[in-house]
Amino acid sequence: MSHLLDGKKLAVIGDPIEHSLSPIIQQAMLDELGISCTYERILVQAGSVAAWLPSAPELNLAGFNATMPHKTDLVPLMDTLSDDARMYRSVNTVVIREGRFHGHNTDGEGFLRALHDAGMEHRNRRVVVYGAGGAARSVVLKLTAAGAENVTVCCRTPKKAEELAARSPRIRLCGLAETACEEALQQAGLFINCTPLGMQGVQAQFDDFSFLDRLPASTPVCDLIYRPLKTRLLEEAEKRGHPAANGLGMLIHQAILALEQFASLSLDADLMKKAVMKRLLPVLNRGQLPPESRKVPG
């Protein structure tokens, strides 16, 4: 049976783009589904996505994913926006239909699904998030909208995240060294690292892990990093008896949700995860990143 994606192309755009795992993930799923569609990387330089966008249909693209630095730039360029894309003011998935651009964001829902897979509950929990960058934004807003009691965002420069805190009275901001951060850790029902500390190719690491000692016993610890698959943070958390999960689940689930939009299909997430892991794990276990990806995310 033919599919609307047969003979079409999909892509991921970004700058840099060579490090993206999206082609491996999406192609594994397309092949598993028997859809004759290819997925590629396209370098779109920072600041030029508005000029590039009109050419996308001419490239035979049925849609594309977007990574840094284009997610926010795409928002005003879309013909329609999903509720999540509007909430985050960020687009990571664009579906092209009849020359119109439909913007979605699958990051937050992908994170919630990954939490569910890991058996980590967020509803009615007090959550502590380290970091206030782009990844933290979607996680914090989705958690708040999906039933977390409150979310305390601990970061080096809280002033830069004031707009995020203004989105909900259940979002609190504090500096990493402030007493409020320590108090939040002592009451946390879930801890999430959204900083690049400990990421492969990034020299920076946590100065120490004594903050984990402030968490109540058995509080789940989640790290959005998936390279390496087990960061030092997760190792230290497990030593202290905390359930631990990396960011691979979020990476895969947000991709599944994106393909559902591209393909107008409801997918079997377990089947898709198995297809993806078969191709992705050997790449992650090799552990090599191209030079372009060895930059600390902003």
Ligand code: NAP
Contents of the next structure:
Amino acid sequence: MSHLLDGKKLAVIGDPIEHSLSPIIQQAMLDELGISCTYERILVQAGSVAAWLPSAPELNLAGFNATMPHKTDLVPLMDTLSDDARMYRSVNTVVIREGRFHGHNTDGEGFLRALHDAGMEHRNRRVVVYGAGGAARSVVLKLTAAGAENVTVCCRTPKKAEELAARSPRIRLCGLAETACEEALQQAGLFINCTPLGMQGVQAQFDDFSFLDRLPASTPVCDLIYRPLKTRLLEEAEKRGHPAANGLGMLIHQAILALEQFASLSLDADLMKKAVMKRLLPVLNRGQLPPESRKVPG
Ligand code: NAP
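Let's see the other form, the form predicted in complex with the ligand, since the form predicted on its own is already up.
Full assembly next; the chain just shown is listed first.
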């Protein structure tokens, strides 16, 4: 049976883009579904997404994913925005239909689905989030909207997160070394690392892990990082008896949700996850980087 994506293209845009795993993930799902559509990387230089966007339909694209640094710049360029994209003021998925651009953001919902796959609960929990960048923003706003009791954002530069904290009285903000952060850890029912500390290729690591000793016994610990699959944070959390989950589930679920938008289909998440893991795990285990990106003039 033919599908609306047959003969079309999909892509991920960003700058840099060569490290994106989206082509592997999306192509695995497209192949599993028997849809003849190719998914590629396109380097769109920082600051040039508005100039690039009108060329997207001419490239035969039915849609594209967006990563750093374009997610915010895309917001005012969309013809329509989903509720989540409007809430985060950030777009990671653009569907192109009849020359119109429809902006979505699947990060927060992807995180929630991964959390529940891991058997972790957020509803009526006090959550502590380390970091206040783009990923933290989606996670914090989604958790707040989806029933967390409150979310304390502990970060290095609280000034940068004042706008996020102002979005809800249930979002609290403090510096990593403040007493308020220690107190929040002591009451936390869920801990999430949204900093790149411990990520492969990033020199910075947590100075020490004694903050984990403040968490109540068996509070789940999530790391958004998926390279390596098990960070030092997750190792240390498991040593202390906390359930631990990496960022792979979020990565895959946000991609499934994006493909549902591109394809106008409701997908079997377990089937898609299996197809993705088969191609992705060897890459992650080898630490191998995907091939070169295709450069498109900005
Ligand atoms: P980002 O926008 O650059 O934000 C990074 C945050 O971490 C900022 O709050 C930053 O603080 C803080 N930070 C950086 N270095 C730090 C250090 N040495 N000490 C304390 N805080 C530090 O990055 P992002 O896009 O939010 O990504 C964050 C992490 O999530 C990355 O590891 C990324 O790979 C991962 N991620 C995973 C998924 C997934 O699907 N699993 C999706 C998105 C992101 P300052 O503001 O002070 O610099």
